[in-house]
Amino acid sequence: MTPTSADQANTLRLMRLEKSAHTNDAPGEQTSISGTTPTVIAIASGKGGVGKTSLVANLAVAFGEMGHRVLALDGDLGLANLDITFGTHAPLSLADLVDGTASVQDVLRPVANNVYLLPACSGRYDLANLASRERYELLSAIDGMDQHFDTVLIDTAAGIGSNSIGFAGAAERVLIVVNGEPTSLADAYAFIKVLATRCGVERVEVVSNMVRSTLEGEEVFKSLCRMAERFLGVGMDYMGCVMRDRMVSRSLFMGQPLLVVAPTCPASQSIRQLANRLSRQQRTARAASGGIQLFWRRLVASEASQ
């Protein structure tokens, strides 16, 4: 089959990205404290408004406090706001990386102690609907920075769009954020269903967010667990809950992560406990091949053969 101009453009962008990933130094000259490939965690939700992006930013800060070198990737490519949550303005974004006008090093921004952000941008329909090859390009560029980071957190877009499922399928661990609203539970179930049927994911981790008590958090998890295990056969691990806290809204208005604005409030304490649990968890069998491309290479090859 003769390649189209779009295919040729994608190939050229891939070559540029792979070159930049291997020839540009990542932040400083430091390497991973673990000496291995980073743990890649996609944080996802079925619906918006469950506090996912705020949780990603604060988890990044918590991991940074623990000494991890953290990469926070805004996977909501067309409606990005992770940079706003960190209280920073990013002159360059993943759009420049995909366009081939900037390298990974150009786009990276330090946003907290030991934390770097790869920001996306808002209002780009083409970014919100990347083809498989283009998502692969992004992952290829990021994969080249394995030695520089210990933890990669991907803030996926809400819903079951191709970008969200693609990034979650590429990660070795998926953390589902859910609250007690029936719509949140239903949409989280839908996300897990698509992830399982399309990407073959057999296990996910769950955090109950914005709950009033640990008991409520456990009940939220049990409700989702009953649905997923019964109808999907997907295993679920409960990672804990984050307390409802008025300081969360205040930190968002202030444009700073909660752990910076109110480091000792109940929600901050919950997030640190969650980060500790995630850090202690042994990597799953999906991490055996290492790197962020673990699943996505196989998925791209499968789609190309169809």
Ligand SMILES: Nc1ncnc2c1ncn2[C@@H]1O[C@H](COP(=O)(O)OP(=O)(O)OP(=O)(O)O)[C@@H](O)[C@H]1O
Second form
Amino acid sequence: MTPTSADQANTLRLMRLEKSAHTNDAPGEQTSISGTTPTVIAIASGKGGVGKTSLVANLAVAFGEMGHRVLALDGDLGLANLDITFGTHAPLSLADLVDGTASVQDVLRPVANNVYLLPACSGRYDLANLASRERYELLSAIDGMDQHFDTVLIDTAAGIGSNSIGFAGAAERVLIVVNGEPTSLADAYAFIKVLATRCGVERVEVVSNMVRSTLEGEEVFKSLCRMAERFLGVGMDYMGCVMRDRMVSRSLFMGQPLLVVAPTCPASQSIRQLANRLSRQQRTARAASGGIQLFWRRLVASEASQ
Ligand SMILES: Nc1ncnc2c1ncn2[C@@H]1O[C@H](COP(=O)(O)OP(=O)(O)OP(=O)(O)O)[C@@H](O)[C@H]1O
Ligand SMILES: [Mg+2]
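Form predicted together with the named molecule structure, per the form predicted on its own context:
Every component of the complex follows; first up is the chain already shown.
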């Protein structure tokens, strides 16, 4: 069969990405504080607008403050806005990496103390709908930076599209963000269902966002638990809640992460507590983990079975 021009374009892009995967694209020469591979955490939700991107940016800052070297990866490949949340404009993005016009080193941006961003771009339909193999090659291109990071945070797109499920299904930890609205709970349930059935994920972690009290946060978690544990058999761990706080939105207008502009506001305090809890568990779970390598392997395995 004669290859189409689309096939040829895909093959060319894959060849460029494979080449990029074998160059040393790490920032500086430092190795990670743990001396091992980083923990990969995907932040997902199902429903849009529940606070994933805000949480990724501010968790990254919180981890950075704790001395972790953090890579924040914008996995919302077609409608990216993690760069805006960090208050930076990224001239280059993962689109340039996929197109072969930039290396990982060119695209990577320092955005906060100990935090590097791999920004995506907005308005590229092809990126929002990457083929499995392309997504794998894109991630492999980043693989060379293993020893330079302790934590990789992936901001995923809303919905149950292949990019979101692909990133979450392959991550070592999946943090589901919910708020109390029935639609948020229903969509989180749907997301977890697809994650469990297509990728065999047996356990997720949950954070309740935009709550007015810790009690409300626990109630939101219990509501999701009742559905997901009973009907899906997926284990759920409650990581805590983030308070509803108008400073979250104001920080966007101020062009800096919340933790920078309002370090002591209620939402900042809850995000620091969340980062602390995640970090403590990260250290105890390390022995059983394969870090970023495991992440890529599971990605391939999960997608090969589809
Ligand atoms: N804890 C909070 N308190 C108040 N507002 C919040 C909080 N968290 C997020 N928001 C607001 O909710 C809106 C959506 O946030 P964000 O963009 O982070 O959500 P998202 O889940 O990434 O959305 P999308 O699915 O479209 O990518 C923003 O206006 C943000 O300022
Ligand atoms: Mg978002």
